[in-house]
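What follows is one chain in structure tokens, specifically the form predicted alone.
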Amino acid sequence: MKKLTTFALLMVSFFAAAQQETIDQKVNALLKKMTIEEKIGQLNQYTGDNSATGPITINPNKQAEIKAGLIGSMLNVVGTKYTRQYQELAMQSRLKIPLLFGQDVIHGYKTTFPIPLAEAASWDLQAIELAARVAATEASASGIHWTFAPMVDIGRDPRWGRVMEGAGEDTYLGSKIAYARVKGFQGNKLGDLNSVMACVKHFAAYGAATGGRDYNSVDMSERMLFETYLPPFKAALDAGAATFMNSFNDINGIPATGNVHLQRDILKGKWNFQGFVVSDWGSIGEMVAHGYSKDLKAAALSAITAGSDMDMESNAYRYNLAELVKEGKVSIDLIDDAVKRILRKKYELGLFENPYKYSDDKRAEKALNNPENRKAALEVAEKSIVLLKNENQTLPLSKSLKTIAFIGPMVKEYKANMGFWSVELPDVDYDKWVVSQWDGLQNKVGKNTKLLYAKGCEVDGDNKDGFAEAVATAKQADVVILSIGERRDMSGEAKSRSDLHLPGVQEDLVKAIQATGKPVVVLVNAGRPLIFNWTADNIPAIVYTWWLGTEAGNAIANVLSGDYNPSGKLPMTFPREVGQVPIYYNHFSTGRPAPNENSTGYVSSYIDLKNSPKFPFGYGLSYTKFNYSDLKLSSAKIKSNETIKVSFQLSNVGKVAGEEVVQLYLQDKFGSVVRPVLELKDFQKVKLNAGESKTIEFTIDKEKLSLYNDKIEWVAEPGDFEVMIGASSADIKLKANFELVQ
């Protein structure tokens, strides 16, 4: 049997290699037929006319250029009707090379899932992969070949609006999520009808933009780049990601779009990436504004030399590459390499065999109305909710409540629950498709409980005219639920904020409602960590709901009622004040660490604020309680080729079933370079019934003990380590020490 299995695997490898050889032969044969203009056309991407996600370049000759084979890809073309129409134009070109259709399918297509940062709060890799799988199924049925996701930028600064699009601040968690999302989008293999190409972005270090201001400069050491910001990109590549997108920022003085070190040396060199790289919207042309390139022609030269294969919406390649080749400034080999990478993906998708294979009306109708997709959206939304506070067992709501007041500007919103970067299809009535928080709770409480409503105030502005009605409504109720937060367009691209406090007079509304003496539950709807210190200190129950998508109202109602026990954990640190940011858990100790929260004097601390965050990375409560005990290590010393088994007992000592995200952190006590105070190195999400216990095991190996030294070498250095098991980065339950020896 073993010999038979080995033979079968060899045959699979043989046929896969033969197929790849066939594709490469086809690519090379086609390349020989192409003119220089047709080659450059494959490197050129335009937006459609449906909607734009950046500054549009007006082009009245778009259709004629498609017919002439001068466009290789389009984005923002939504639906089978329009993708087929554009593809029909491409089939009128001389060589009939099909178009690639890309779209920002960030957290769902028709069925909207929680924003990516919220999904990261689930710490549930299967759920995250499921969300991407459903999105791919719907998008691919609608004519889309390619999604501009996942965004895997590490985000340590909540002022940066695009933190909503990523997985948070931690490299290890972010890498695991990057891998899961690529697998979800691409499925079993490219070319399957339910698969779309993933595009890993933004390469690289975009999340470290100075001041948290979008598109801004980044300056960091090579070691920080390799240790903190690049690993999620490598994980996505290891998952088989088809494409990468470079970033808007300059890094260490060189725009990422024209950065040879990033794209040629690391991505296509050291990592041997075989897919293609697309620019971000207009980022090739923006190298002129950076002050890096003299003009669009110089920008085209820098970008193609650096390894940017496709130009999104700047027309730099379209009008300059042929002349640069003629002048001898760009080798035709560079052009051919970029074209081959793109054509190879078109062959892998099966577009040469059938250019319309993804534009099937009947399949789209079925996929976009599959009830199982809504079930998946509900499941992921429930897992993404984080319970931040629950004093006096305010939650779950008692089944005997007679009257509930549901107050706030978010209560009856529909489309707002979709969050930023949601796909808005022209033929969908989102007021009927999305479940509002009001509808979700109304469906949940039944006929014996009366539900009252008052808006109270708007999200922003200083108008308090609605306070009186809100207070009067609250006084009639047994409990008050307040739904507040950001507008959905306050977090996202170009949505940087210098002030992270709750907008407008919302916290004043919370104070007014709390003064009634009624039990209060606050729901915070947001795309990033916000600051709400008074609410956090004075309100007994707080639920961070993020933006949860199509099934938001039902998911929130299930958590409030106790039909779902919340299990989410924060993927980002929540600051006390903006002055702390960038703030993250795995910081260095410094030579003068503060011994406690209230330290002052000649130590690394503030004189007017605690160092600690308001809510730490990895934090989240449950309706039950978990006990950690009996930590054991298989050895107190290991060599670099050995492993340590870590085990402990996890017990549900509460009254209801629940899930706990157990987190393993390590501290390297000393090294050739300074090490963080602790680093997440593994985690498990464990479900236990009330009264149930389970032995949890982790394995520590050389990979988990390694670091980048000052020569950017990935090494495991001998020394002392501390292993920490916790419920969050600030709630360590168990500790033990071991030594790595030569």
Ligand code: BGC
The other form holds:
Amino acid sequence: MKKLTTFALLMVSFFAAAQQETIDQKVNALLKKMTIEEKIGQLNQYTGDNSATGPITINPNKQAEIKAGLIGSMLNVVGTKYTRQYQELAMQSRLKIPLLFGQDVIHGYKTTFPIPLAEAASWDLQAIELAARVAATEASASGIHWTFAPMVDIGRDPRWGRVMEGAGEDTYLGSKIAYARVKGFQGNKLGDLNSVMACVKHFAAYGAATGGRDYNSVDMSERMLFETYLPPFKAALDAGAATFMNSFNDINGIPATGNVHLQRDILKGKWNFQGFVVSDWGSIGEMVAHGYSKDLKAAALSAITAGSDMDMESNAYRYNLAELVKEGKVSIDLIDDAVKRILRKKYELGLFENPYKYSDDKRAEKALNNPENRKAALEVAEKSIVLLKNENQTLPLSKSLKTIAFIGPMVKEYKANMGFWSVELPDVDYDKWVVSQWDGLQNKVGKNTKLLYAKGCEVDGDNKDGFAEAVATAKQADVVILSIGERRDMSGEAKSRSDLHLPGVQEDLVKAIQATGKPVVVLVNAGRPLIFNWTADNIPAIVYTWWLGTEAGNAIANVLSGDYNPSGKLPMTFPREVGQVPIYYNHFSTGRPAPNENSTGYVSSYIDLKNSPKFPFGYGLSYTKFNYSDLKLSSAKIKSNETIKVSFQLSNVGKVAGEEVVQLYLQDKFGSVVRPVLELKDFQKVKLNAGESKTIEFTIDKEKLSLYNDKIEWVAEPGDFEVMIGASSADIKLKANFELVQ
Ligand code: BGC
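Right, the form predicted alone is done, so what does the form predicted together with the ligand look like?
Complete assembly follows, chain above in first position.
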């Protein structure tokens, strides 16, 4: 049997290699027929008329240029009708090279899933892969070939608005999620009808923008880059990612778009990436504003030399590359390499056989927002919710409640639940398609429970006129649910904030409602960790709902009612105050660590604030309780070619079934370079019925013990390690030591 499988695998890879060969042959044959203008056309990407995320090139000749073979790809052209229309233009070009349609399908296409940061809070890789799979199925039926996702930037600074688009602060979790998302988008293989190309972005270190201000500079050691910021990109590449996008920031003084070290040495060199790199929106042209390139022509030269294959919306390649070739500054081989990388993907997608393959009305009608996809969106949304606090068993809500007051600016919102980066589809009635929080709860509670509503206030501004009505409404109820947070457009691209507190007068509304003496549950809707200290200290139950997508209302209602037992854990540290930012759990130890969180004096601490976060990385509650016991290590010593088995007992000691994310952290006690106080190295999401126990096992191998030394070599250094099993990074339940020997 095993032999047969090996034989089958060999045959599959043989045929794949053979197919690749024929694709390469086809690409080479086509390349021979192409003029220099047509070649450069393939490297040129323009936006269509759908929503844009940057300054749009005003080009009234786009359609004529497509017909002339001067444009290789479009973004922001969505739907079967429009993609088909544009493709028909490309089919009128001399060589009939099909267009590639790219789109930001970040967390769903029509069926919208939770924002990526929320999905990361599920720690459920299958669920995350499923979300990407559904998005790909819908997008690929609607004419989209290529999604500009996953965004795999490590985000340690919640001021940065784009943390909502990634997987949070941790390299290990981020790498696992990056892998799952690429697999989800691309499915079994490119060319399948339900597969879209992934685009891993933003290469690289975009998340480390100084001060959390979008597009800002990054200054970072090579070791930090390799150890913390690059692994999710590598994981995405290992999953087979077809394309990469570079980033807006400069890194150590060189814009990423013109960065030879990043794109040539690391990505296309050391990592042997065979796909193509697209610039970020206008990022080639922006090298002029960076003060790195004297003009657009110099920017084109830097970008193509550095390995940026496709120019998104800069018009830099279109008008300068031919001249640069003529002047001998850019070799034709460089152009050919970029063109080949792009054509290869067009062949792999099957576009030369049928350029309209993915613009399929019938398939789109069946796929978009169908019940199965909505079911998946509901499941993922439930799993993404994090229960931050639940005193006096305020949640789940008792089934015998007569009156619930549902108060706050988010309660009756529809589109808001979609979060930033939901695809703007034309002609959409959001209220017919998104389940609002009000509708979700209304559908959930029985006939005997009355639901009352008051808005209370807006998300921002200082108007408290609605408070009196909100308080009067609260007084009539047995329990109050308050839905507050930041607006959907307060996080995302170009949405950095210097203040992370709840905007406007929302926390005053919380105080006014709490003063009624009614039990209060607060729902926080946001695209980043927010600061809400008064609420956190005074309100008995707090649920972090992020932005949950089309099924938001139902998912929230299921958690409030106890039909779903919350299982999410925070993928980012929540600060007490902005002054702690950047704050992340896996920081290095200093030479003067604070002995406890109230220590002051000549130790590494603040004189006006604790070091600890408000809510730590990996934290989240459940309606049940879990007990950790009986830690065992298969050995107290390992050699670098051996492994250690770590096992322990996990028991559900509460009254309901639930899921726990058990987290394995390691600390390398001493290294040739300083080490983090702890680092996530594995996790499992485990489901247990009430009263059930299970033995959980992890394996520690050399890979988990390795670090980048000061020569940027990935090595496991002999010495002492501590293994910690935790319910969060700050709630270590079990620990033991072992030694790595030579
Ligand atoms: C963003 C990218 C996005 C692109 C296309 C840019 O502004 O940084 O992440 O894919 O626009 O919309």
